[in-house]
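Consider the single chain below, provided in structure tokens and representing the form predicted on its own.
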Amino acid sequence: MEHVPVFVANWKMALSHKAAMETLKAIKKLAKDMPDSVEAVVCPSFPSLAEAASFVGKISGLQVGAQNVHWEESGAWTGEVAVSQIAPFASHCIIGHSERRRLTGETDQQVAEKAALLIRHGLVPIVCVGESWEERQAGETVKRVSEQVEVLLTKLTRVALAKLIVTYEPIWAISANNPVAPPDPDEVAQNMLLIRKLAAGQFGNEAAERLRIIYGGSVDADNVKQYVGEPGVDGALVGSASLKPVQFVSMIKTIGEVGST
């Protein structure tokens, strides 16, 4: 089954609001090179969502996503952000990123609840799963990824699966964690196949084929083709490399070219 390829830029809190808008303006100047065949999403910090959404409307083929959301509809959660507060500006939302899991103690159950909440509100969840270096060294990659995905699937329906994007992002491969070397593309593809098999076990092969699975972890313009060229890899989640407008557009172009072959 053919999927619309995906490019997600996670800007974390690398840019001030002014710098984020300047970067978007630079991307707009290069936008003629971006193919319409790619679902391209830029995820700035919360304070920039509204203005970014307004500006991105002028860039054909580009959408805005949030970097997180709370699992409750509303409530006394000081410092958190509700789905109703991001929905007017975002079409997508990253959840379950390893930094959130590690730094805030976010659980698999909470991530699954976030996914279901986003889907109810018409947003596309970009759910991150992946193993740590210690888990990989202990031969527990399959166990850890399976745990994360199985809990996620309990909160979804067969129809919802098609509205989801799962990102396989091994924690040890994220550039901020100073990886020794990026993962082998074949290893990435095998772990993505595991995710699809888990989805098939829950909802059947036909539904599982509709699920889009992308890769994240030290992706840049030089290696993105290696990853998205593997069978079953539907795109990429990119961190620091997406802050550079030329690389941003180049990676979208590469993903579009690979996805069309």
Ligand code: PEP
The other form holds:
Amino acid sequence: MEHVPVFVANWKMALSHKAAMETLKAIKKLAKDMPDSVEAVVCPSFPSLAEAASFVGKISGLQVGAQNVHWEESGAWTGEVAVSQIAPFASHCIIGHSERRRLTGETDQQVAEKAALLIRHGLVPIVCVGESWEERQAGETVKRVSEQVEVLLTKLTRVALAKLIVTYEPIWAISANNPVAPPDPDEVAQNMLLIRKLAAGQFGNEAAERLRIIYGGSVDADNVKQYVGEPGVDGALVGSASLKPVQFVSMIKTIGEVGST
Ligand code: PEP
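Given the form predicted on its own above, what does the protein look like in the form predicted in complex with this ligand?
Now the full complex is given, and it begins with the chain already shown.
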């Protein structure tokens, strides 16, 4: 099934509010002639969500997402952010990023609960799954990715698959983790096929075809065609290269011209 390719900018904690708004302004200016055939979701830190959302307004193809949400609707969770607090500003939300799984101990179960909660509130979860370098070296990539996806699927319905984006992001390929080598695009495509097969096993081929699966890990304007040009790859989650507006918009335009598979 043809999907509209989606590019998600994960700005992490990299920008002050002022710098985030300046970066967004530059993207908006460059994105004026952005192809309609591509979607872009910019994910700043929580304090910038409201202003980013009002600034982006109704530009076609450009949307705002959050970088995390709590798995409970509400409650005594000091320092956490509830789905109802991000929903007025964000259409999407990244969850299960490896930095959160590793550094804050987020579990597969919690990530799955977050996904179901976001869908109930009309937001698109962008769920990150992927293996560490040690898991890859031990030949455990399939096992680890399958575990994460299977737990996720237990909390979802067939209909929900169309409202979800899964990011296959090998942890070792993230630029902040200093990858030894870029992942082989064929291997990436195989792991994404695994994710679609797991979804098909649970909900059937038709529902699984509706799921968007994107790739994350050191994507930039030079290599974007290699990864997003592979069959079944519906876009990219982009970290450091998304902080450079010219580079981010250029990769979107490249794929807009090429089209998705
Ligand atoms: C990320 O950490 O989600 C990411 C995609 O980062 P980078 O593009 O910098 O590898």
